[in-house]
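Only one chain comes next, encoded as structure tokens, the form predicted on its own.
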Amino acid sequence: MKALAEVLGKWEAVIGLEIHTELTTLETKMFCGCRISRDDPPNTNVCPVCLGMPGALPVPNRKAIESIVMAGIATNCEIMRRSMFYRKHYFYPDMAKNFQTTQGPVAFAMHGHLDLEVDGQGAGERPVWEDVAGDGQKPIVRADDGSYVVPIRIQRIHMEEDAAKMVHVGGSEGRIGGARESLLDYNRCGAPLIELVTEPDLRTPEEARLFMEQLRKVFCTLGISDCSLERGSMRCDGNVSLRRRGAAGLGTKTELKNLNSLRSLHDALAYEICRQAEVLEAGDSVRQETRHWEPSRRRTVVMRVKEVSDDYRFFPDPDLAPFDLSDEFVERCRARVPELPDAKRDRYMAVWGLRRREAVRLAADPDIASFFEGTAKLVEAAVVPTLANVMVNLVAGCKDLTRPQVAAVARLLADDAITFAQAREVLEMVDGTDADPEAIVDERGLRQATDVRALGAIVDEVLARCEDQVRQYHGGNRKVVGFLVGQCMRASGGSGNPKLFNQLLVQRLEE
């Protein structure tokens, strides 16, 4: 099988995304009042409702439907005012009453759009010279390092019931096939759940795997799921097809399911890619149909001849009205929606100078954003620049800090009075405590000497010593200044400051 590059040079993947997202932050299920619980006993948050028996009528749940009013806000979606849920029906035990109640063709939210951003290594799937966004109008801009920004188009955002939970129990990696039984869970079944669809505007597997990404930024800011792909409460299927590089038709598509992470959804569209393009290549059809992703393998199987939205004979609920949302009730909504990570990081790279790659990773998560701009509150506006670095490189691997101590740390890494590696090592310590790490460095001999007059005296005794290390920096050898910095923190015992050392050593060399 041809390796990803090489197949995208000659072919051009066509990728749409369906990205399931429950509400987990509700207490009550989408059309009855069980309790949303994944740690309970299975099969005891049961309800007539939400095991279909006869008679039982269902209500929704308005909390749900401002949520995904919020959802739709947050991704430029347009907020139909006029909507209904409708029957889709399957035959299938993780459904009891055989049928889903889902929305129709008009959702609660469509027409949207999201500005992916790509750079790094994975700007690169996307051939250079295709200027083109996937939705065939917008031109690309690309910056100087290769990155670039591409529209993508949401069609819909529409609101579901979960189906229950299926446990395989004996099959290969959790599959029906082969199973000796399979064990079913109703806690699940009638949670609420929206269900993105994109159109198929992405055109490599890392423009995939970034999409999901920055959706699942949007939704935990908005604090309506804490989008688990480990625990299932944000799962994505991928329909992919290719054709020839410069035509305008699309090819026959298959969509991959199991993609339960980010690497996941990129491996197994990058995987199937390739594999269509040896079918195409050898003259056969590819054929629509759903495939399952083995991560242990690598691979992508049949499941099942791919269904059409007939087989599922959509129909109007009649146990539930359509829905009307007023001016007022979608106000409301976009006035709870919070800032989203994009304008917040624009933000924290115009008021405090952050560099792009710190205020993308601090605005990425709500908790870390707080925790960063209360502590930037406690410091200077000079040291939030190194208050960002400590936050992004150190205080991850911490569990228990204050923003006094994380505030404490970021000002004497700021005056240079501690290393980086210092600073590492002192968070470590007060973690958890309630210690004041400027007492820590003090009681340890930590605080690193800057009397210039004192280590200028250790860079000239360091000089007159490494005669060989001097010829080498006037000889080119830039360097060997490394070597010499490394000579003047022995000399001084580790106490002195390393930055101010380069800076004399390159100031005696270069006299």
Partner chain sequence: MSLSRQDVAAIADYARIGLTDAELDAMTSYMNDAIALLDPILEYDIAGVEPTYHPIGDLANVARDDAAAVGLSLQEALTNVPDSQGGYVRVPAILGEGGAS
Second form
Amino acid sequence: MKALAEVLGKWEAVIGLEIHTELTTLETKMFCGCRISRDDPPNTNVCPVCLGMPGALPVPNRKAIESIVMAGIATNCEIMRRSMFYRKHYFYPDMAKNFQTTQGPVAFAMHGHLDLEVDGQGAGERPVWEDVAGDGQKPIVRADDGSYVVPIRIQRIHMEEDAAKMVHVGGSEGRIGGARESLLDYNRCGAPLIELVTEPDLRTPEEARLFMEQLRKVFCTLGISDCSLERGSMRCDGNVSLRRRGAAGLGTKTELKNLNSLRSLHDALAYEICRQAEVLEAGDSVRQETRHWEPSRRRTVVMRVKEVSDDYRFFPDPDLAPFDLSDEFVERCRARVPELPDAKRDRYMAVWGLRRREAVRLAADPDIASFFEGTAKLVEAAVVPTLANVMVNLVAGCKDLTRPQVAAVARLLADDAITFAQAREVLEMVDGTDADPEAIVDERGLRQATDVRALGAIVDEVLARCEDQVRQYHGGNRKVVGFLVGQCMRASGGSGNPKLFNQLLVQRLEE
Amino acid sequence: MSLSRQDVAAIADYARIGLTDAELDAMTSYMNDAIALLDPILEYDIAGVEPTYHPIGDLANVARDDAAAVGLSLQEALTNVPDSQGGYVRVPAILGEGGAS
Amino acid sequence: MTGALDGFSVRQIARGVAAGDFSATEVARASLDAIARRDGEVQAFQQTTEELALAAAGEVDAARAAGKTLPPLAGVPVAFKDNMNLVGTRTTCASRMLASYESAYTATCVQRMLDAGAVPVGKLNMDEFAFGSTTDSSAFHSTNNPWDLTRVPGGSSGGSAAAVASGEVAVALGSDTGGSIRQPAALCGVVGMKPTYGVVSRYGVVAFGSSLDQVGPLGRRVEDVAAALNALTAGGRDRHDAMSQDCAQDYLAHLDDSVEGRTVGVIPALLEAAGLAAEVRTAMRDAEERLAGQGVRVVEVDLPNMASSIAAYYVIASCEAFSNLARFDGVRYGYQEPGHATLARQTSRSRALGFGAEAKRRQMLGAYLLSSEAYDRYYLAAQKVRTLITADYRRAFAQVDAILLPTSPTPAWRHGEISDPAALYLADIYTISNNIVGNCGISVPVCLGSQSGLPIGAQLQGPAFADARLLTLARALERASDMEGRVAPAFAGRGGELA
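Alternate state requested, the form predicted together with the partner chain (shown: the form predicted on its own):
Shown next: the complete complex, the earlier chain at its head.
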């Protein structure tokens, strides 16, 4: 098969995502008081409502509505004041009522967008000729390094209920095809789920990957879910079709399932784009079907062919009153939306002058961001950029550090009392203990010597034996100081402060 | 507008109601008779009329607190399950002949 | 105070138990004895619950012995339509699908009756899943009208009406989706009330048409029905039913208020309709006069869209029924035909064999009407016609306190006499518009038919949440009749002695 870059040079990939997020941080399910559980024995978090027993009735979880409204606000959606729950009917044993309670044409949140920042290698996936956003209007401006920002429109985010978990027995790799029987655990049935549907504005697998990554950051920051892809708290389906470069209509799409990591999402789309190109270039047509990504074999395989569109017999759920969200309700949700990663990044850059790369990393994860900001309070503002450097490059590998420990190390590094390599060493030593980094540094004699008299003696000794370099300096070669600092460091056994050596050397040489 | 035998068979397939040939004939004629009884509502000019889905007109925003309640024990949950195994509810092959939808 | 239990009102039983005239256990035994002696002919019951009854009665007696104040229905025997869940019973909906289904929880309406001290003596026959107006579509057996055993008791709450009419229980609960409480009440000569939608919780009552269903009481007196409504609404709204409203009040308090100056509407055209039995017409004219005789102003009103209510009802009810019955697939409960290699086949066969003919017809019709090709034409249109019917009623209730109309166009007919489903649908004309708009309605026996000698019921419909006022008018109608407290003559006093 051809490489992605070659295919995307000729074909335009049109990609849309459907992302389900389980609101795992809530106490109870969407329409009943059962706890949301993950590891309980099968069918032990169930009740008449989520088991669909005759006569049971749903009552919506108010906090789930708050969560979806917050999700809508955080993704620049319009919050639809009046909406209803609908019933979506199809016979499938993981739905206890054989219909799913979901939303109709109007969802709680609609018409939003996220801006994607695409840089590095990933930016190269999008051919230059496609530099217009998915709405066909906004031009995309690239920076000198090829990076660009593209808005991805969100069609809607609606509220629904999750299905039961199934274990398929007797087929290969636990898949449903070929299974002899299936076992059902209704613990997850009825868990609150929000489904976000994008417009087909994504053009490369990298953009799809980044969208998912960014949405994950936003939802993590909101605290509405644990956002684990691995455990299925966030699940993504991808729709992709190809069209000739410059063509206006849409090609036949396929739907991709089992994209349970960011990497799978990227690689499955890349595979599928190349596969479709091959089909089309052979003069065949793409069939509308659902395909399953097999990560081990790095390919997609057919799950189900869709010949006619399904008729789900949608109608408004008569058991559930409409929602008519008040200004007060929406404003209360808005007030609960914390600062989002992009805003946080901008603030870090503006307030402390952090580099963009570090600001992005710190702002992405709410726990890291809160640790960082808490630690920043313990140090002088001038030390914060060093702290950011420590957090991004050193702290990530550690398990259990306290804020004062990290603050102390950042301060030592900023004061040039230790080197970067020593900072790593110290953090590893105090990790998981309540030891004070300053004490460790002193105890182990790690602190770089700052005694001017002792260092002065070393400087004098080095200058005395490096006559050549002294001559070069006086001849105008100022760079030679670096060599002399190295000589001083070696003479001090690495314990001298290189900045001080530098100062002392220049002083002596200028005397 | 009348429903053919095939139309009715497709609805029965969707609604998971297995009908014998004779039942399908009877059902087809019932369906067409029943639909004919609905004619009166086709005679209305209802453009601009809002539908009433819920009889208590102004009721809205009914919701509950996110607080856990006691549910069923495993034994209670499985009491009426015809076919269970190790705490799970068992079903035969979901995909397969006639079941791939 | 002693005698046959069927001569007592609900309040008389509760007062007698509280005063120690007889024990709750004696009352329970009397009711169970009446059932044993009468139900072989009436066949109102699906199951009797002697153990539950004696346990509940024992609790009442123990509470009294401990000097506690007894709840308002202490010791009153009650039975429930078999679509109401009660732990310790099967809830069959008179369907093969649920023949062995054991309730895992108790319906709110049932629980509230028990909380009021009522004693559960059994579960009552019905049309399968409440689809019907004869009780003949029960998968297990028919129920016979206590006034003439060759005739139907009406339906779908036919067991509830027959058990009350035969004096087996003092009060029963039914459910009404298109007349299923009021029509059997009329055919069996008892009082049956469909409260306003939202007054009584539907939680735990197997759903037929979710926007139409309402639970209500049947009794031999308006007073008995009001006493039951007190229990059903005590405690306010049910947090398990999102549609339920807080309607707790004392519905007995104003029963005997004067109705002088009240206004009742009549619709003359309805009394001229083809298919209305002459004796029903006569009974309705008498009812008008009896109300007028108590100072009620009788005026003409019009409900121009009422004729379309049957069509609108059949669309809405079938669509909701299809959806509500989809869950019966034999996986988590219900009839499962074993031996199928694929789930789709197992489900299709289980549903084919588990459901009776009418249940299948309604679901098929609903599945069609909700399909994308029919949705706008029928479903959406029906919900818009519903808006027009609602507006008709609103206009009428701006002028009148209630509307008086027949409950059923004829008294009870013979088993098998009407077999055409379409003809049966049309017999619901007087009751179903009330469900479409969610208002309250009540059927009160007003006389025995001049030709048939069978009971005839008059219906009063009132605006939403004016249930108490409707009961006052119903009581006025009852007061002027000689039907109050009547037990079907063949059964009155047969067994069920309170020693």
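Heads up, when I say rigid core I mean the largest set of C-alphas that superpose within 1.5 Å between the two forms. The structure presented is a predicted model; accordingly, all values stated were derived computationally and were not measured. Residue numbers count along the first chain shown, from 1.
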item: C-alpha of Lys499 moved at least 2 Å between these two forms on rigid core; value: yes
